[in-house]
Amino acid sequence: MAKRKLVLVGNGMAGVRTIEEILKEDKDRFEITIFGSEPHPNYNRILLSSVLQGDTTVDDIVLNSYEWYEENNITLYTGETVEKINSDKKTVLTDKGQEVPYDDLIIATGSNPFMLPLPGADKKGVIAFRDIEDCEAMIDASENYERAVVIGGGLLGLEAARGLLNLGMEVDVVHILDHLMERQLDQTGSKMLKEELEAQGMNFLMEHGTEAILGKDRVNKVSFKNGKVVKADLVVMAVGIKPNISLAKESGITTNRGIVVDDYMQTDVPDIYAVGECAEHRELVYGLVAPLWDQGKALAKKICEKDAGAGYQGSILSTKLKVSGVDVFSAGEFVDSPDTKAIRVQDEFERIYKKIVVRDNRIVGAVLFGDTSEGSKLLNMINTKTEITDMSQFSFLQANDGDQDSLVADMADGEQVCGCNGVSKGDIVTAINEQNLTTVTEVKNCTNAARSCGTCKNLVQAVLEHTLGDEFEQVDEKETVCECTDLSHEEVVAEIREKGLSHTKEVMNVLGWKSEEGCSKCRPAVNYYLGMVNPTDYEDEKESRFVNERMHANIQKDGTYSVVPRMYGGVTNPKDLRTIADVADKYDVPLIKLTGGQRIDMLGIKKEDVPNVWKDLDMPSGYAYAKSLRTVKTCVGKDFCRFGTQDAIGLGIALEKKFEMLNTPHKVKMAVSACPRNCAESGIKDVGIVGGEGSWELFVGGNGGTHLRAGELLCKVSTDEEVMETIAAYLQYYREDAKYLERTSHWLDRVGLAHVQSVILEDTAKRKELVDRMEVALTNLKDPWAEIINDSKKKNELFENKKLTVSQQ
């Protein structure tokens, strides 16, 4: 039987999570295909404030990478976006002009932002807090600005401010009302939370009701309704959110705040669903994850034709976060009415707060401020509608003893424990004994919980403690290559040179894969423990590279790519600059860029021209795309500046060309100052020389991202040799040693920087065997894009094949 043509028109949280849902109920059912408006896979848009603050990476916040849609033959469109439905001839319409069948369709649009209609909202320095985009436009402002205005006081606008504060900016947030997250919070916590939050270093506008952004082309001061005006370099608005319907309504669909649904989500029009923050399900729209789940779950077993049951039946809503670092709860209705009475328990001293609301011996609404232990239990009470006549009234809300143990005891089956994900304890025990589950890793991919903020990963691994017993303190919580081994990253190189493995389904067969093929973590990093250890013989398999690393360019968030020619150490000539000026006006490349690492991306580039691009420019990769070396930045060293001590521009050329295409765990930066008043920012890349009279220092472990890392002295050295000699063994260590995707900051934290010195600088034999390894490695590099130029299959492969597009986009 021919399948059914299944279109998602949105690649979020919940459109993905739905057809997650559907394969389970049935795999083989439908051809699916997705469009999504953002340039990327799936994403965990809850974390995108760790990003923003520096505790996570965006790579690290993907749910579901490029390759599972192509492991389960889901056509991708990224940077797409559906205009039109015709649900006469059962067709959707994108800006591409692409028009594609479908026979059931469903609508996951999300929502946007709410944009206060200011005067002055449109200047440049004004943006919302919803996607990746707006995360790298708040960083990239962090670099160049000094002041920020966040407006709107609820748990958005409080992680952005925590995350501009986290970039070295003063944060004002602005609040309307006079208490904040009054969505979540009573006044008293919410008065707590602002004690805190001030104390971090936040000021708060409360009560304050914004008139003007002001400013000539960019932001530059905020004025309000009473007069006051304060600076501002960027305004972040995070006043709400709106269903995002348009397309629904344009197309005739019955919408009304959201786009109106029935129980098992489906719209008003035939073989057409909607889930999501879209959708409207008995009057209300839901914003928080854990009501879309369920949304997902009913629509998938009615899509395939599965008993369904009672369908949805709406949710009660709960939040479980962490803001700032503080723990917050809150439940169902938490703000006092005539017919309510509360429990409340406040200790100042221990920053905690908790209050219950009881309506007909029966708890209906819960706030928990500091110490949230008790959440999962209050929200089943609330969910059962448990009488409490007969409890003590205060049994559930003393603090927590911090043994997590005696919680796990008590809470029953039916408790959730991950309330983003709707995972009971019950869900979570009957897993662990059913599929012989001993991580929290294990736990996650098999039940989904923890899988979204990630708050109940300590419960979680209280629940695995308390299901193992005895058992439990035998098992190791290591960190695996993937779900799909119980192997260390270590244990992985380990097995590798012992029994001389060569390719990675040798890999995975031999030590034991769950998974046949593996999976899009475990395949890249096999790929590139085999090609380390051994450099010379092994053959790189580009099919296990990331996207971006099989092309040899960055995808932008229209689906064009970035080329970024080699300009050894930032330095150019008026040949290379025609050249580049010539192919810009050929191809018609919208944007030319200078980056920071002083080169010249060229931006926009269709597909199918990149590697005409590289024939024409005739210049060799920057690498602005791999796990390797980038670019090693210089200032203009003592032929220029008066300042001058040392030829930095010399050094990082020679750096640049000695190191370039080497293969490493991540990308690496490094940058050649010439003097202590460092203008190449040599104290916050993987590899820092700054130049002295007569000497060298070496700094390594700097970071310039979120998060912020300075570089710490390695060592200090009087020849160039000694720094071309000291940065091999330093890098091939790094190359050895590290994780796959673990930068030189992350792994020097792990080591020690006194563990490596003692590695490359006080052992000389070691050193040596070092270098001469890293002499081997740099023996068999090839330049990709000449490769690629001169292979016409691979070129076709990658940049002429429609169906491959589609899927790698």
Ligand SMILES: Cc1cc2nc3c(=O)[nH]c(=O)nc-3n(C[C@H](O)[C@H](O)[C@H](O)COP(=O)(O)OP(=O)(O)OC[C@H]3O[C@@H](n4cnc5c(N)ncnc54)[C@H](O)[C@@H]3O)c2cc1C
Second form
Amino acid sequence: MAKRKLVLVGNGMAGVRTIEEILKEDKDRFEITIFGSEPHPNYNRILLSSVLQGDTTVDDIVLNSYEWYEENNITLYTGETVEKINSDKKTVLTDKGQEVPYDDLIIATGSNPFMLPLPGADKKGVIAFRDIEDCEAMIDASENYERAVVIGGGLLGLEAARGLLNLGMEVDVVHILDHLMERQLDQTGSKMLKEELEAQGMNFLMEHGTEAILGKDRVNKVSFKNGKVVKADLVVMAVGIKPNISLAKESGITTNRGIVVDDYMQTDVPDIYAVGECAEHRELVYGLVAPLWDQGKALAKKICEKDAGAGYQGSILSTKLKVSGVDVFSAGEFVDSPDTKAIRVQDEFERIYKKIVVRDNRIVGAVLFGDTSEGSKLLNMINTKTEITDMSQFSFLQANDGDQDSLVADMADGEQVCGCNGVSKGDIVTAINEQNLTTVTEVKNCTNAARSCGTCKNLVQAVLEHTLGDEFEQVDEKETVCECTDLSHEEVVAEIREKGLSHTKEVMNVLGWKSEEGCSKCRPAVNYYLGMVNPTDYEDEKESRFVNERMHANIQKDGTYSVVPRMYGGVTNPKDLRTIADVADKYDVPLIKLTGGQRIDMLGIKKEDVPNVWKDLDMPSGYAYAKSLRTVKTCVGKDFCRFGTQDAIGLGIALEKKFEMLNTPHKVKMAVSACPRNCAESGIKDVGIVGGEGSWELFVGGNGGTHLRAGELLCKVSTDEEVMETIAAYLQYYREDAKYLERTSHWLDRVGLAHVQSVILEDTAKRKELVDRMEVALTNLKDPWAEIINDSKKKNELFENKKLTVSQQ
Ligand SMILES: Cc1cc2nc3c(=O)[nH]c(=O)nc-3n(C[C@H](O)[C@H](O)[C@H](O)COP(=O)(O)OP(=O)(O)OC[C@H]3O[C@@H](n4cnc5c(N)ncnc54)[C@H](O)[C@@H]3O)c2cc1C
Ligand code: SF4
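Counterpart to the form predicted alone, namely the form predicted together with this ligand:
Up next: the whole complex, starting with the chain shown before.
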């Protein structure tokens, strides 16, 4: 029977979760097509705050990788917006001119940030906080500017402000009212929160109405209605969201504040549904994820013609603030009213405040500040309308002594552990027992607990520990490669060596992988380990690589590609520059940009032109997309700079020529500066070299990205040869010892500099072995661009066969 065609508009959290629920209900029912305006696969928007605060990276917040869409036969169009729904013809039309038919259509277009219509709001440097691009704009601004103003003292504004403080900016938070997070906190909680954040360095302008954004092209000041003016190089507006209903409205679907839906998320147009922040259910629109999951479940059952029961019945909201060092929880009704009574505990020494709002002997709301450990218990009591009259004492009002085990033991089975995803203690215990789960990751993947804001991770771990008893420690100490195996990275590498395994399928078969084909996490890791262990014999499996590595180019937000040719040490010449200019003219390259690593990036190249651009350039690949040596940045050094004592360019070129194309667990960046003024920024590179009179200092583990980390001094050597040899030993040890996708900075944090020094500096035999193995690894490397240009089959597969990759379409 032909599958029904299901189109999802909006590749965000609610829409894709609904698709996951549909796949769970009936994975063969639909031929699924997804359109997303953003140029990314589905990611965890909630964790943008953590990205900004430097606790995680954009790569780590992807919820569904491109490979996931491929594995589930979903056609994904990123960077493509649906502009019209023709409900008579049952098709959608996109901004790229596609018309795609549907039998069923789900609208999950989310919300747009509300931007205050202030004079000057269109100036450069005025942004919202909604997506990856906003997050990147803030990180970029922090590198060039000093002062930020965040308008809005709600959850989002405070999380943005904390992130900007972490990025080194001075931050003023402007709030129109006299208390922060007024939609979640009462006056007392709000006052304590403000004091805490002020102690962290945040400055507040309370009861300030913003009047205008000043500056020429870019913002430089913000003025207020009370006459005050403050300096600002960046303005982040976090004043609320508006459901994104324009597509539905223009297509004749009934809308109010949101797209009006019934209890099964059905709109008033047949076969068209809406979920997420764009949907209005019983006159309510939601701005948090927990309701969206319930909506997705109800819709999945309905659309798969399963018993949908009463459908979606609405949600009680709870919120946690994701600012490190500040624990805030709020749920339900938290403001006193004539028919409510409140129980309050306030400890000004410990800075703890707990308030429980009761109506007719039932808890209807709560605020917790300083100790939020019993938030889920309270949320459960609110949701289940628990009577409090019979309770002899309110243990949840006592300060928690940190004993998670007794907390878990006291929890009822129906009590929620993960508020974001509505997962109870009982759900987790059942999953652990029935599916033999042993790690938090397994619980997360199986139940969705801790998959959103992550603040319940410790509680999930406590439930796991409580359920498994003694077994817990032994099994959870190990971080497995992924859910397909119980083996850790180290164990997989050891087994490959010991059993002489030579192919990913063989590894999965012999080592008892739980899924035959592996998944998008383990396949690239195993492929790397096999290549690292057998550098001469192993044939790299391109299909196991991440998509940018498969294409040997970085996919851009609009589906085009960027091409960066190799430019050893950042040095170029008139001939190469002319070639680049000619190629840029010939292929209409819209943007040519110098990268932070001193290379030339040609951006906006059409997919079908990529191999021809490589051919016409006739230069090696710059590997700007790869887990490999990216660039060696150099300063001008002794030949041109009056401070230079060493030949930084010469050494940089030699290093890049030696280690280019080498496969490494993650990207590796290097820099060589010829004196401690450090113009090549050697202190924040994976390997940074700084020249002195007759010597070179080698720094390792630096990182200039989100996890800013200064490099540590590995050693001081006298000659270029010693530099080369030491780096060969260091990189080879990193290749062999780090887990796949572990940057050198994280690896060094894990194993410690002293340990690395003992292996590569003090143990001369081991050092020699490492250097020898590096030499072997460096043979047999081939430039991928040249290979593809000369192989028409590969070229066709990668750049002309539309089915092969999903992200570029
Ligand atoms: C920084 C931040 C922190 C947050 N923290 C929390 C938190 O701690 N807890 C919590 O519960 N919630 C939090 N939220 C809110 C939560 O992220 C949202 O509730 C959730 O993402 C909404 O999911 P959605 O799918 O409805 O919308 P979205 O995730 O916004 O997805 C909608 C997608 O549809 C796309 N789209 C729109 N129109 C079209 C079109 N016509 N064609 C194609 N694509 C289209 C959009 O580009 C977008 O990618 C936070 C939000 C932000 C921004
Ligand atoms: S690092 Fe020193 S030698 Fe190199 S350019 Fe800067 S000042 Fe000159």
